[in-house]
Each structure stands twice: as C-alpha cells, then as structure tokens.
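As a starting point, one isolated chain is supplied in structure tokens, in the form predicted on its own.
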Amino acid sequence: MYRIRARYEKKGRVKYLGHLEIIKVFERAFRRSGVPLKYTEGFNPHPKMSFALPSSVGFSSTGEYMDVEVTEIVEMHKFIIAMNETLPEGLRIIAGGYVEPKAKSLMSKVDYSEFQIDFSIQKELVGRLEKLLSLESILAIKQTKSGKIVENNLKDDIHGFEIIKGEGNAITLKVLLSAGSRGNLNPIFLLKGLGEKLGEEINSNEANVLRIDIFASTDDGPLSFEKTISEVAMQ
C-alpha cells in the first residue's frame, strides 16, 4: 500500500460545493482516471482517502490537501495529469508526492491557515484597522454551537497579518489564523469582530476569501504541508 499526498486548488463555481460534495467529486474522478485505489473492506467499500481541513462554502483556495492510498506506485506526473483531465473546472491538483504509509493523518497536524481576504472599508479606517490588529487583545462576542455566549480574544488566533491598500475603499488583508482541532478562527467571524471594534460594519457577504495554504506547527515556525511531500508541481 502506498499513500499519495496531493495539493489542490478550488476556484470558480466549485467553491460553492460543500465538503461532502467535494469528496464525491474526487471519488468519481479517481474512478474515471484509472488510478489503482485502495478501498476499504466491508459491504460498502469506498476509496481510502482523507482531507486536511474542510474549506468553508464560498471560500476559494490554492492550498487544499488530501491523502489517498493506492495499491501500486504511480508516476506522480501521470497521476496529476490523469486526475486533472477528469476533475471539473475549478478543481485542479497542483502538486503531489508520496508520504510514509503510516504517517499521521493530515487533519491531526493542522495548526494554521493563511488567508487572503479582499473587502471594502472606508479609507480613513485603514489606519485604525492596522492599529487594532496590532493590539495584544481584541475581544469579540461569540455564540457557541450550544447557544452559550462567550467572549473571545481574537488575537489568540491571529499569528500574523499584512494590510495591502487597493483602489478606492478596497483593501486586502493577508492573515495567518489558528485552524484545526486545537483552535480555529473563521475569517468571516474575524471580519465581523473587527467591524464591531471599528464601529463600521464590514460586509462579509461581499468579501472574497481565499485560503492560500495550510500549515503545521514546528519548532522552527509554521510549516506548509507541501513541504512534507516529495514535490511534483504542475505549472
């Protein structure tokens, strides 16, 4: 048994597919591509594959990852070409390689997601936004799944940011946020929290959110998942 780790992008209309729909799309693509998949045993076998971190509906991404098990070695460039010929427009594998078959699951290693968020805000608020993000504490009210109201310090889950001014009121916020089971900050919740502190509602429905990459925590800092594979990149 061999395990392939692939990085893929999600753009265009497919960004509106939910995670379960994305899984089904990949299952169909694997079958059509002829990749020798490893299947689970039992009455209803399905391909042995796993994903790093589900992407929210409406978010584009250039940094999604999945592991899939195969029964024999497949040349990586042939694997990538075969998959990209069968995937729908907007889904595309951009790099891949083999990892240890018994390597820890992708999901268990997720610590950070890097996002690019494009939105509009009044020009005179940009300086205040930068100062706000530089504070040690940004408290925001959040309702949990159980309905409980709690106060969160957003800065606990913000690990770096950059503000790029665009034309007019457009700005781009690049930000590294906590992600995964050990802590998670959704970019939309971040925008709402920042808007409340600025006294200016930020229209999150009009914001374009792009996940750039996913990272694991190491002693040397965040490590892109792509660094954990023997890379074969498709230009």
Second form
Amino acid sequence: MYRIRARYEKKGRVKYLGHLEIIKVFERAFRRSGVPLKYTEGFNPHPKMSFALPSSVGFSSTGEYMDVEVTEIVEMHKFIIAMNETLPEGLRIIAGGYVEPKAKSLMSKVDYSEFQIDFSIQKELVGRLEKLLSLESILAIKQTKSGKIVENNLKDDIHGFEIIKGEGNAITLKVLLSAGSRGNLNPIFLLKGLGEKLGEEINSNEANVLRIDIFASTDDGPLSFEKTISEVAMQ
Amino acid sequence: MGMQIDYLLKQVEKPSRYIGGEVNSINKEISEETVRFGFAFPDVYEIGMSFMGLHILYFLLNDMDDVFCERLFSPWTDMEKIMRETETPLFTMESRTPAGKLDIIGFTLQYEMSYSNIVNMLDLSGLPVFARDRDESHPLIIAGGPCAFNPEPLADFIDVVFIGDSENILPEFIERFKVHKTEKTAKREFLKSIVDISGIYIPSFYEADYEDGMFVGINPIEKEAPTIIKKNIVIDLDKSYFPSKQIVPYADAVHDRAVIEIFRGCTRGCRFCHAGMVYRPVRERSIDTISEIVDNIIKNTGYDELSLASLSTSDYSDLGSLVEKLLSRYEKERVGISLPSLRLDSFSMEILQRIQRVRKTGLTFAPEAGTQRLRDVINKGIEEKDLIESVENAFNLGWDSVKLYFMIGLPTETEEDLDGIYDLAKKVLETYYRMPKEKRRRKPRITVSVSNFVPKAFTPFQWEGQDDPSVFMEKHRYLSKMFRKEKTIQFNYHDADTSFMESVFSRGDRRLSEVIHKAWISGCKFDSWSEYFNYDKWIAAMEDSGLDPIAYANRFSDYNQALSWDHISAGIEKQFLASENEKAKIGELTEDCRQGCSNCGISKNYRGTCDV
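Here we have the form predicted on its own; I need the corresponding form predicted in complex with its partner chain.
Following is the full complex, with the preceding chain placed first.
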C-alpha cells in the first residue's frame, strides 16, 4: 500500500462544489484515469482518501491537498497527467509525491491559510484599513454556535497582511490567517469585522476569495504543505 | 453575464445546481449557423439529471454538426427570487446564454404536476408564455415525453409536440429547422412544412369543440394537418442512438449512476399502466450492443453502479446471460449492478442472489393490489404465493428491507381489498419471523407505500372515475389506523389532492391551458413538491375558468364519449382498451403478449415491429 499526497487547485465554476461533491468528483476521476486505488473493506467499499481542511464553497484555491492510497506505485508525472486529463475544468493537480503510509493525517497539521481577497472599498478608506490592520487588537463580535455573543480579537488570528491598490475602488488584501482546529478565522468573517470597524459595509458576495496555500507551524515559521510532500517522499 | 451569475451563486443554497461544466458536458464554438437548442427539464437539476432521456437527446443533438444543445432546469425558489430581483433571465448551464436567445427550447413532459414550472420557465426566460403571443423573434417551443400523449392541457403554450419516440426524427426536424433559420421563412410556414414528419403535432393547427361545457371533438383547421397524429417509434433499438457517455452530475442527483435502457415497451398489459400501453411494442436491445454501450459509459463516467432500465427488467428475454456477462466483466472493477422493476418470481431471485455478491440494495415489490380478485381486475398477473416465496428467498439471502407498493382507489375496489393490503404486509413480516433465529440479524424494515389511482389516457381505465379526495383520505385513515399497531411496518401514502389534480391533467383538454396560466399567476409552481403544492389555488383557477374539476376526474359516460386525445394515436386501438376495461369488470385476465397476441392494434398499425 502506498500513499500519494497531491496539491490541487480549484478555480472557476467548480469553486461552488461542496466538499462531499469534490470527493465524488475525485473518486470518479480516479476510476476513469485507471489509477489503482486502494479500497476499504466491507459492503460499500470506497477509496481511501483524506483532505486537508478543504476551502469553503465559493472560494477559489491554489492550495488544496489530499492523500489517497493506491495498491501499486504509479510514476508521479504519469499520475498527474492522467488525472488532469480527466478532472473537470477548474480542478487540476499541480504537485504530488509519495508520503509515508503512516504519515499523520493531513487535517491535524494545518495551522495557517493564506488568502488573497479582491473586493472594492472607497478609496479614502484604504488608508484607514491599513491603519486598522496594524492595530494591536481588532475586536469583533461573534455569535457562537450555542448562540452566545462573544467578543474576540481578530488580530490574534491575523499573522501577516499586505494591501495592494487596484484600479478604481478595487483593492486586494493578502492575509495569513489562523486555520484548522487550533484557531480559525474565515476571511468572510474578517471582511465583515473590518467593514464594521470602518463603518462601511463590505459586500462579501461581491468579494472574490482565493486561498493561496495552507501551512503548518514549524520552528522556522509557516511551512507550505507542498514542502511536506518532498520531505517525506519515498521516491 | 458571468460576473452577475457569480454574484447570485454566492447567495443560494446548493450553488452546484447551476454551475454546469460537469464531466462530459459539452461546450461548442457558436457560429451564425449553429442551431441553439435548450433541453428543458421543468424541475430542479437533481431530478432532471436523473432522467435518462436527457442524456440520450443531449448527446444525439450535440453529435450533430451545427447544433449546440444546452440544458435548462427550473431554478429552486431561492435562486428564482434572486434572479427576478436582479432581472437575470433563465440561462443555460453550458454557456450561460439567456434562454430567450436560443432557437429552440424543448421541454420534456415526465409528470403532469410539472406543467406550472413550464410556464414559469418560459416567463423567467422573458418569453410570452402563450404560443399565440410569440413571433419569429422568439425561440420555437417544443415538447415530448410520456405526458405528450395527451398534450392538450399544454396546447396553448407549445408550438410543436413530439408524440412517441424522438431519437430517430429529431435529426430530420433539425435539418428542416436549419433551412427555416437560414432562409428566414415564416414560422407558420415552417410548422406546416414539418407535419409530414412522423409523430409531429402542431396544437395551433387544431380547434376543439364544446357543447354545454363538454368537449365533443377536435379537428384540424389547416389543410396540411393530419386528422390523426400517429406516434413515432424507433423500430430497432440496436440501430438506434444511445450515447457512449453520460454527463456526471455534481449536486446529488436522485439517480446518480450509469444507466442503459435494455428494452422499451412492456408485454404485461397492466390495465392502469400508461407506459405499458403507450410504449408498445416491446423492443429489446441485444446483449452485445448493451455490453458495448455499458463499457463506454463506465469508462467515460467512472461510475461504480450500473442500472439496467426498462419497464419490467425481469422480462428481458435473456436476463440471466446479460447479468452474468456484466457481472463477470465488472466484478473486479467494483461496479455494482442494480435492477429496478424486478418481478416477484424465483428466476429474478436467482439473479438477485448473483448480484448481491457485489452490492446489496433495498428490494422493492409492487403487488399493486391487496387481493387476488383486484390484482386480476388490473391484470397484474401476480399471485400471493409468488410474493411470499420471493420475499422468503430475499430474507434468506440476507435482505431485511422490503418496500411494497400498492395503489388504492382502483376500479371495483372494496374494503376487503384495503384489508388485503394490510394482510399481505403482515404476511411478509411473518415470513421474516419464520426464518430460523440465527438468520434474523436485526429487525426487518418493511415499508408499505400507497399511491392513489389516477386514470390515464390510453389505458383501459381511461374511462374510469377517480375517488374523490375525501374518499382517498378516508381510505388513508382506515389503513393508517390498521398499520399503526405494526411498529415494524412503515406506512406512507400520497397526497390525495395532488392525485386529484393529476387526474384532471392526465385526461384534460386544452381549456386547461388557461387554468395552468391562472394558477401560475396566483403563485403555483413546483406542484410535485408537497411543500409548494397549493390545492386551493388550483381549484380557484379552475373555477375562475368556469371549469369543474370533478367533470375531468369522474367516470366518463360511455365508450362513445369524445376524448380530448382522440386525434392522437398511440398505436393501440380504442376498441382494445374498451374490451380490456370490460374484462377488468369481470376480473378476466389477458395474457402477456409473449404468451399470445391479444390484438391491441400495434402489429396492425406498425407492421413488422411487434415480434414477440
């Protein structure tokens, strides 16, 4: 049994697929490509796949990761070509390698996500936005799942940012945010919070969110998941 | 339009219903000559994508040069709301073209309760809903499918109706449309020029007569129009078009699997069954053709389940060999095989036993009626011992979930027949407990589903009346009460009011177009969804049009009464249907066509096509 780790991107129409739909798309793509998948035992066998914190419905992404088990080694470039030939438009594998079959689950290692958010905001507000993001704390009100209203500091989950001015009112905000089970900040929630502080609603339905990559926390700083592929690669 | 749709998609539940771009879906270069076709399914994506006919016609049309067939579905109400707010017209899944810009929009008529959605889709496309209000600048609106056999309730909305099979005539129709498009001939002239194509019906070429509010007949008003429109059939399924692909849907389709039609038509002759009558004669696809097609579909879709579709799968003449061949081919690749509409016989059970090595699905049986007497009335040649033997077999093979389908309100039904439903279900349950204890791994799950009899055009019961909704409800209460004490039997039934409106439409005339329009204006849509069906609005629309729904649902006076579908021929003779209805009354059975011909008229009207 061998385990492949692949990085893929999700762009265009397919960004509206839910995670369960993505899983089905991959299952069928594997079958069409003839990749020798390892199946679970039992009455309803299904391929052994796991994903690292899939990005939300509506976000584009260049940093999605999955592990899949195969019964025999397939040359990686052949695997990538075969999959990309059959995946629907918008889904594309951009890197891959073999990892330890017993490697830790992908999900448990996610600490940060890097996003690029395109939206529009009145020109005069850009300076204030920059200042706001540089503050020690940005308090935002959040309703928890149980319905409790809590105040939290968005800044705790912002680990870096950059503002790029575009044409007219368009701006691009690049941010590194906490992600995963140890803390998570959704960029839509961030936009909402920032809008409230600026006293100007930012329409998140008009914003385009791209997840650039996900990272694990290391002593040397955030490490792109793609690095974990080569680090533990067996080939 | 792309940006705008993106904005909508971020605000709706299940955006994947609207995105398109699925595996095997097609995008084409569009030129001046391209015939732009919209295949329209008047319900949501998940239901439409489960319909085999969509895949057949989609690829048939897209295999033609100069034709681009795209898909249209009913947007769910959340999407429709935002579309109307933002003035976004209905758009195609593939190129996101506004539907009003297409050349042809073809609706498939799968069930009567989707009619209001057709009007809604036309309106969402920015088109006048009535055919008489549309001109040369608008798309041609066509329709086909099982409900097209009595298309009269939709007569005012649709320009061209295809009666019967259409795979073999659509190419000819498109060729002629191309000429019409390039030469810019008048629409009415074009319509006159296509009436010679088999199965084509132009509703606006006919006028219906009424006396004292009763339909008395329908006649052509254009000299080109035939008095009787004969349904079109595909003769040889092996030579007829079947795609080597299917679009692999995103959102959870109701049937999300590979499907191959193994034969068309049915030889059983159940007297209530519309499909069994209108799709005669039976035509089989050969094992070789089936395996070749299936091979391609599995390869091109990556599906892990294959469904062998037909009206009565166990009647395929060599089902054993077919299943054997497919199983040995796909066992290693883990492709499961499902057989919908199996009959209750020992032979089917043997096949099930083979199949279950791959995957075990729930079992469904349709005894339809609770007593032998009533099963004889409807010509359902099933005996109680067949059912019991079959479920016994199934339980022994490890199944513990069985669904039983019944119909209530069938002609001649008495209380005894209702009791019979309960008794039969009870016997099934007892059969489970007769098994040795070690085989009973858990509690069985038995579901009894009761639907309400709807008299359908072109069936022997087309003259029969339907129970009043209040009678149906009384029967539902009666049965519910009996089943309440059986905790292991799940009992459910269909809504009576919906069945009532269904019977109005299944035997309705063209005055109902106004009713549909009025009901739609008052907010009716998605009528097959119980949360949206609004009976009061439909009744108000009937009253507003001066029509009495009971007159449509009631028993017809006699065999000579004019029927609003008399100008359409499904190939079977009215006389045959009448004699079947008479035989029903005395519980006399009619043989399966394979046992002997009962002269329904098909072999006379379509010489050389009926070879059973």
